[in-house]
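What follows is one chain in C-alpha cells, specifically the form predicted alone.
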Amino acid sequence: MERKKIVDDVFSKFNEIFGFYPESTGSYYMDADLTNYIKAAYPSVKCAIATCWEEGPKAYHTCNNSWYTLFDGGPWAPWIPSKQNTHAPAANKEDSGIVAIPHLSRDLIACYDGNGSNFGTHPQNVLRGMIYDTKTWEFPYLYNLIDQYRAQEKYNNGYAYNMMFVGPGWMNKMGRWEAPYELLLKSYSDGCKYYGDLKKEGKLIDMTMAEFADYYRTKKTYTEPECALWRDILYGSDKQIFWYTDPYMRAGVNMDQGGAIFDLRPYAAKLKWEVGIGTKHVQDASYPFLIQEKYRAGYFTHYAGEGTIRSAKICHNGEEVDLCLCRTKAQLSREGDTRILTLHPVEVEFCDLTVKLQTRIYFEEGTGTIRIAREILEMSNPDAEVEINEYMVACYGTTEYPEDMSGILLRCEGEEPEEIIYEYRCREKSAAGAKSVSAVIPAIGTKVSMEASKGAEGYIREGYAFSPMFTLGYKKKVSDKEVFETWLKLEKAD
C-alpha cells in the first residue's frame, strides 16, 4: 500500500539524517495493519500516537464538514493495542509490540457530548471553545482539566497520564488560527508553565514517548483496566460519569441517568477493521458500538421507538419508572480484580408506594462481564412487591445512520429455547427462568448476552424499520431488602 511506502520513505530519511531509526512515531489514526508493519520493519519503535478520543461524526459536523477521518470508540488513555484492531487493547502477549497514546487528552464529558476539538489539553482547543477569560487571558479550565486527569491516579494504582500537544507550528505568525497570535502564544506558554510548576513541586514526571512506553510496560498488566470517574468542570452541572476500558470492552456509565450504560464497545470481538485507500473503510476507523446515546438517541427519545441504553425499569400496579430519570452520584472502589461503582440510593415514587433502591455495578477484570445488582433498601409498605425490568436496547454502527440488522440472531435459552432471526417485524419472545438471553451480530463478530439471578423471566425483542434496535432483558418480582442481579457479557461470536 502507499502508506507503507510513505513509512519507508520517512523512516529511511530519518535514519539517513540521524544515523538510527526512531523509537516513536504517530498519525491521526494507525490501523492494526499499519502498526504491525511498522513494528516488524522497524523494531526500534515502541510507542506511537495511534488515534484520538471521539473524533467521529460530531467532529465532522462541527468542523464544517472538512474533517473526513472518523475514529470514535477508542481508549482515552494509553493502552497496548491488539494485533487485530488498534482501538482494542491486547488481552495477552499477542499484542502489536507498541504502546499507543491518544493524540490529545480530552474532557471525558464535554468531548463526548459535543465537539472534541473544543475540549482538550491542547491550548488551541481551549481557545477554539472560547473557554478562557477574555479580559485577562487566563485559562482556569485548562488547569482544571489537567488536574482532573491527575486525580484519576486514585482509580488506577497511583498512575495517571496526561499530555499537552505542543509544536512550534502552533506558535508562529503564519498560521490560520482562531485567535490573535499574542493570545495563542500566551496560552501555550502558560500551559507549559503549569506543567513545569507541577514538575518542580514533584507532582509529575515528564517523559519522552519511548521512556513512557518502557514505564507503561512495567506498570500495567494486559487485563488491568483503565478507569475514570469524571465530573463536569465546564458547565457547572453536577453531572458525573464513569468510563471503563479493558481488552474486552469500553463502557460509559452516566450517574445523571441512574447509572445507565450509555456507551458500549465490544472489544472482545477484536474486530479486524482495515482503514484507508483500497480497504472497505476509506475514512471510517471507528470501533463499532452496541450502545451509543448520541448516535442512537439513548433513553431520551422524541418518537415512539427506543434508543440504545442499558438501564432498568421499576414497575408497580401499572406504573413504570425508568432509572434513567433518577439522578445520582457514585464512588469507585476495588475488591481484588473487581472495580465496584456504588451509586447513591435513589427513591422511586408511585401513587401508593415509595421505593428506596441502590445500584452497584461490578466490572470483573479479565472476564468481559459487567454485573449489576439492584438492592431494595426500603419500601413505604414492607409487604409490597415491585417488578424490576433489567433491559438492554442495542444495535451496531459507527455513525448516526442505521446499519442493516437483518440476520442478527436473538436467543432466549430455557427449557424450550426461543429465537428470533432479525427481520424488522417487532416480534418478542420470553421464557420463565431463562438461563440467558443473547444476540449474535455477524457483521461485527460479536455476541452479547445477559444472565440473571434465579426466578427471573428472560425476553428478547426485535425492532422495526423506524426503531432498528434489539432488546435483551429480564423481569423479576422483588420485595423489601431483596437484591436482583444481572450479568452482561461480551464475547467474540466466531
Contents of the next structure:
Amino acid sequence: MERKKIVDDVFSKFNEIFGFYPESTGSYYMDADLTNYIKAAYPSVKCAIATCWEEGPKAYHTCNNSWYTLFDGGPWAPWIPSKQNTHAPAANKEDSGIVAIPHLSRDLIACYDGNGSNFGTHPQNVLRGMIYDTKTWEFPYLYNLIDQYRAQEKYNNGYAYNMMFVGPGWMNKMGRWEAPYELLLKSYSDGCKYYGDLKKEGKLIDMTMAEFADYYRTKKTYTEPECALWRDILYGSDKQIFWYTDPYMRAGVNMDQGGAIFDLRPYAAKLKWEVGIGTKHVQDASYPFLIQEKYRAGYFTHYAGEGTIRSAKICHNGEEVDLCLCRTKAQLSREGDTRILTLHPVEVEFCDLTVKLQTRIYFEEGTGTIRIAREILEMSNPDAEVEINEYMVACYGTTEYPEDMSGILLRCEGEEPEEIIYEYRCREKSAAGAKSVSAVIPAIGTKVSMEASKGAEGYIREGYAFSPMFTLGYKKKVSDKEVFETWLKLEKAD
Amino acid sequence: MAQAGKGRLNYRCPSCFMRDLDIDMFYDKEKDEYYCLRCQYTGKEADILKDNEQVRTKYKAMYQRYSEFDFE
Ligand SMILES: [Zn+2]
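Any chance you could show the form predicted together with the partner chain after that form predicted alone?
Full complex below, order starting with the chain above.
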C-alpha cells in the first residue's frame, strides 16, 4: 500500500538524519489502518495530528470543490483513537497506542455552519475569514477563540487544549488573499505573543506533542468524555451549543433550539472505514452521522418531508409546538460519571394553556446512552394534560446527498413486536407501552434505539423518496409536575 | 486583448465570499478591473475594498473582546 511506503520513506529519512525515529507524526487524516501500521513499525510514535475538525464538504465547497479533505465527524480536542476507527475514541484496550490531536482548535459554532478554514487558531484563518479591522489590523476574534477554548477547562477536569499549527509558507512575501506580507507576519507573531503572554502569566503550559501525549495519558480515562459548552463569539448572537464526545458517540446540542440534538455520530459502531486509493473511500474519511442538521436539514424543511433532528413536540387540543422553536441557554454540571446539561425553563403557549417546561440531558459515561428528561414545572391550568412527542428523525451519510435507505430495519417492541424493512413507503407502526423502538442501519453497522418512561406509546416511521429519513419516537400524556424521560442508545449492530 | 493576470494582491470575489466560496479573481489590464471566473462579479480595487467591508457586516461582534463564555 502506497501510504505505508510513504511512511517508511519519511521515517527512514528522519532516522538517517537524526539517528532515531520520531515520537510525533501527522497527516491531514490518518485512518486506523495507517495508525496501527505506524505504531507497529515505529513504536516510538506516541502522538499524531490525525484529523481536522469538521473539515469536510464545507471546506470542499469553499475551495470550489478542489480541496479534497473530507473528514467531518471527529473530536475537536485531543483523544485516544481506537484501533478500528481514528475518529472514534478507544473505549478500552482497543487503544491504538497514540494520542491524536486535531490540526487546529476551531470555532465550534462558526465552523459547523461555515467554512472551517476561516475560524480556527491558525492565525491566518482570521485573515482568510476577513475577521480583522482593515484600518488597525486588530483581530480580537482570535483571542476570543483561544480564551473560549481555555474556558472549557471548567467542564473537563481542569484541563483545556489549544494549538496553533502553522508553517512558514503562510508568511509568504507575496501576501495572501487581500492581506499583504506585513499583515500575515503580524497575525502570526501576535498570535504567538498571546500564547507567550498567557504562559508568563501562568495561565498556559506549552508542551511538545510527545510531552502532551504523556500528560494526556496520565490525565484521562478511556470513558471520560470531552465536553464543550460553546457560545457564538463572532456574529453577535447569544446562541449557545454543547458538544459531547466519548468512545460511543459525538453529539451536538443546540440550546437555541430548545436542546435539540443537531448532530449525532455513532462511534459505538467503531466502523471500519479505510481511506485512500485502493479502498472503498478514496477521499471520504468522515465518520457517518445519524443526524446532521445542515446536510439533512434540521427542524426547517422546504414544504415537504422532515430533516434530521432529535427534539420533542408538545401537543394540546390539536395545537403542536416543537421545542426547536424555544430558544434558551444551559449550564453543565457533573454528578459522578454523568454530565448533566440543564436547560433554562421555556414557556410553551397554546391558545388556552401555558406550559413551563424544563429539559435536562444526561450523558452517562461508558453507556452510549443519552437520557432526556422533560419536566412540567407549571401549567396555567394545573389540571390540564399535554402530550409530549419525543422524536428522532435520522438517516445516515457523510455528505449532503442522500444515501440508499433500503433495508434499514425498524422495530417497535410492543407486546407483538412489529418490523418495517425500509422501502420508502411511508409506513408507520406503534405500540402502547413499547419496550423500545429501534433502527438497524446495516450500511454503517449501527443500531440506534429509544426507550421511555412507563406508559408511553412507541412508534416507528419509514420515509419516502422526498423525505428519505426514518423516525423513532414515544408519545405520552403528562400532567403538571410530571417528568417524562427517554433514553437514546447507540450500539454496534451485530 | 491580452490574457488576464493576477493583481498586486489576490483579491477574492466578494460575491462568492458571501456564499462561502473562496475564489481568487483575475485582473484585466485594459479595463482596469478584477473579475470572477465563477460568477458575474467585476470591480475596480476600490469597489472590492468597499464590498469586502460589506462582507464583514455579518460579523457583528468582530471588534468585541469577550471575557465570559457562559450564561450563568
Ligand atoms: Zn464570484
